[in-house]
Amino acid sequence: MQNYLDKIWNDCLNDLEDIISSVGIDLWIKKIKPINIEDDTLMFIAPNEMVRDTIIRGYTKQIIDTISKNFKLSKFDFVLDSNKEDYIKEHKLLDQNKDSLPRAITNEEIPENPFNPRYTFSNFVIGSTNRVIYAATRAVAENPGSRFNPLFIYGGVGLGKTHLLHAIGNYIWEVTKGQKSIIYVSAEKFANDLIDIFRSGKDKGTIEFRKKYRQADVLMVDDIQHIRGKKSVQEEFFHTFNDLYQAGKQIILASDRPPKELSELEERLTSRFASGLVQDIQKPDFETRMLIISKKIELNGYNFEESIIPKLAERLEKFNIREIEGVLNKLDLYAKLHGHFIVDEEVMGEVLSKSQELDESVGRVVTQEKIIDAICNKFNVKREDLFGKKRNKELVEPRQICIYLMWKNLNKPLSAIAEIFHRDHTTAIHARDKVIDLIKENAEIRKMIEDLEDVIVH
């Protein structure tokens, strides 16, 4: 019965995708699942009242048209997930979410899953800016070592790189019941562990370190850019990479930039990083932000008025996923502290109007022209000199800072920025990294660049 319902409902979904927007399909329609047929009525399970009521208000005609065509039925109704078990017992249905066969009982101890249970493929919101990388990571998880090896993911902070790494780990761990060796480590942790062994001078420690990393079935290294400039660490990682790759083991790397922009990294490493699939993950667009907001509300059990979701998505245009979740947490907390039963437009207005961070982000549009004007005004240089061939110190520093600010604020690859300045890619990489180092080492430079950023975002 259930297989029949699922099969026909898939046909209905195909029809609905032609008449309902992708946002409506992903946000609401795919949240329900058929469970039974009662007389002339198709019964669905709905996760909550908001999904049920939204579908009834906005999509009744479309659903009736499709179930009439595919099921030969003229009505539909809902059972809330909270009442599902009682409904199944009352109608003597098999719960398809439970195993139809008993699990085998074994005394063998299963190791504890080290991955974050909140970071799974099912909890990852798929949109136009991350659809390709989602498909790639899913393919790697299902067949590690056979496709996209190595897999190199890059993008800014808070866009979902770590979520996808944990999702891969969770998937493989669940499928193999913890029997595969999956190592997830930050590049900084890898480097510190190795440096500690070098300092101790113990050969046994070196052997154990190499055994741990070189016998892994899957090695995931986050923030791989942090091994830049560390020659001994790069040497060790090179041999670790080679051993795993030649053994057909899966390697997954995450970074804030693509391999070709990782200066101070040996060419033999960057060429290996780029030998598999290199894929970026971008900031979510409007539709994806709507899906993310709805998903976070659902996962956290928040009570938000449906009508404010698109308004929040528009308001939070400049925010990454992590920052969006922080805003939702703030809204929910404010509502509870002030006796509101639901986060509505009034609550949203009160919280956002009091949040300086959010107010400053609205209407914040950074452009290439704003950056160039700010640099020319600050350093009292002419535009033609900034882009010219002169290399005197009075021009090199503002030129490098301009390249850095464009890279940081315009979401453009360095290769494109290099073309703006009529320079090669390597020169742009050097300029960006030079400024990054200055920011770390020189408080005056750091303050000056912060002041420049205040200018270009207003």
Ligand code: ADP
The other form holds:
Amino acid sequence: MQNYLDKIWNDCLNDLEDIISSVGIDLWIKKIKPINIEDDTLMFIAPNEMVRDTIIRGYTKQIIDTISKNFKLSKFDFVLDSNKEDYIKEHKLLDQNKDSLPRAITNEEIPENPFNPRYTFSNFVIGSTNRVIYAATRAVAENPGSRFNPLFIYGGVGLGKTHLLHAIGNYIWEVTKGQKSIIYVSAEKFANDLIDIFRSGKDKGTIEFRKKYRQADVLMVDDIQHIRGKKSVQEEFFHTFNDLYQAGKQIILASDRPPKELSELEERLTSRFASGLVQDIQKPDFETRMLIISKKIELNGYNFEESIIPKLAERLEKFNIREIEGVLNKLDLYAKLHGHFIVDEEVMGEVLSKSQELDESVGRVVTQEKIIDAICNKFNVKREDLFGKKRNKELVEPRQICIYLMWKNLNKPLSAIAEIFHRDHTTAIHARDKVIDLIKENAEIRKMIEDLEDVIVH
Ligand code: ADP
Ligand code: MG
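Having seen the form predicted alone, can you show the form predicted in complex with the ligand?
Now the full complex is given, and it begins with the chain already shown.
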């Protein structure tokens, strides 16, 4: 029976190779083995739930097509490797097939891929705001340790840093079949592990810690900004970094800010950074948002009317990618719960018109207070002066920017904003237009105002 199953399954694999990418075949399909036929169902062994679920989600149709052709069976199902023994006993397979059973697929043989299967290069949407970093991470994944070493990625939250690190991990894992040691760790975990060891006072712990990190072929540390202010952790990181770097191993760091704002780290590593690549990743522009929205709709199997995609991209201007995902999910759910077959203009109108609620749902609430605080902090002015009568230059500019930001970010008419400042409507119009002109003409001011907006929306 087993030989027969294996033989026909091989024919199925040949057919599947024509309709599924080689990555899909290697990563998922080859991890399962047929074990039995129950009525019209072909039973497979899957090493774990992730493989089983991914196959059911992504490849059901292709598998049914091929097994109906080759086995004349119309269904398939899985037994998990952990339940295999029970299954074999229950179905009395052991006695009949003692020598020809498929070998157990143990974790030792196929190490578990620790990377998020959704965070791959092929799921990463490329636009003008992330093209360079995509190319760099791709080059690093293809040739670790030879170009862009170290690679330092920085950018705001929800813009794809972690996604790209996992994509590198997935890629190398798949090419080397898990044989390269790829360590992905958040700086927080790195720090906590180390601090635990320091606390326990065991030298052995420190040695093991070092051994673990220094045998890495590729070391990725995410959110490296979290080691700021932790001297002993920085020290250990610095040594790990140097050892690996000197051994030609690839190092990739991700941070929410550029190296120069991580001064403790940068001073010691400046010369190393110079030989690598420091690259930012930016908020998606309109075109990229369109592409991202389309891709997420496709990946999640959402049903959205084509024509609302540009409208959404417009509406979600200030949103990072994680937040965009949140909104799409919300729209999909709303449509399902309210009996709409498709997310169309009507659904979008109903969900997004509650603008405040939408903002809250993704943790974004812009308030008047936040704007005022940000301005006072940035320009070092007092609140009462901002709203006061004085008209010296140090106050006029922050006041105008404050009016502009309120107009742009609060759902309030300009006349109401003017009242907050005890000024008349035309003064507020003048202030707003002045700032709009400045933004157009002066790149420095534009950047400064964008930074302020980043502060107030988070
Ligand atoms: P960061 O680490 O920068 O905070 P993440 O990598 O966690 O951000 O990304 C947040 C979410 O947005 C993830 O679900 C990720 O898959 C998605 N994402 C980010 N950038 C892209 C992109 N270019 N294409 C597709 N999805 C993306
Ligand atoms: Mg991240």
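For the two forms, the rigid core is made up of the largest set of C-alpha atoms that agree within 1.5 Å on superposition. Positions refer to the first chain, counted from 1. In this text the structure is predicted, and so the values were computed from the model without any measurement.
Chemist: Is Glu264 among the residues whose Cα moves by 2 Å or more between these two forms after superposition of the rigid core?
Modeler: Superposed on the core, Glu264 moves its C-alpha 2 Å or more between these two forms.
Chemist: Taking the rigid core as the superposition reference, indicate whether the CA of Glu142 shifts 2 angstroms or more between these two forms.
Modeler: After core superposition, the C-alpha of Glu142 moves less than 2 Å between these two forms.
Chemist: Does Phe387 move its CA by 2 angstroms or more between these two forms when the core is aligned?
Modeler: It does shift by 2 Å or more.
Chemist: What's the distance in angstrom the Cα of Lys84 travels between these two forms, core superposed?
Modeler: It moves 32.9 Å at the C-alpha.
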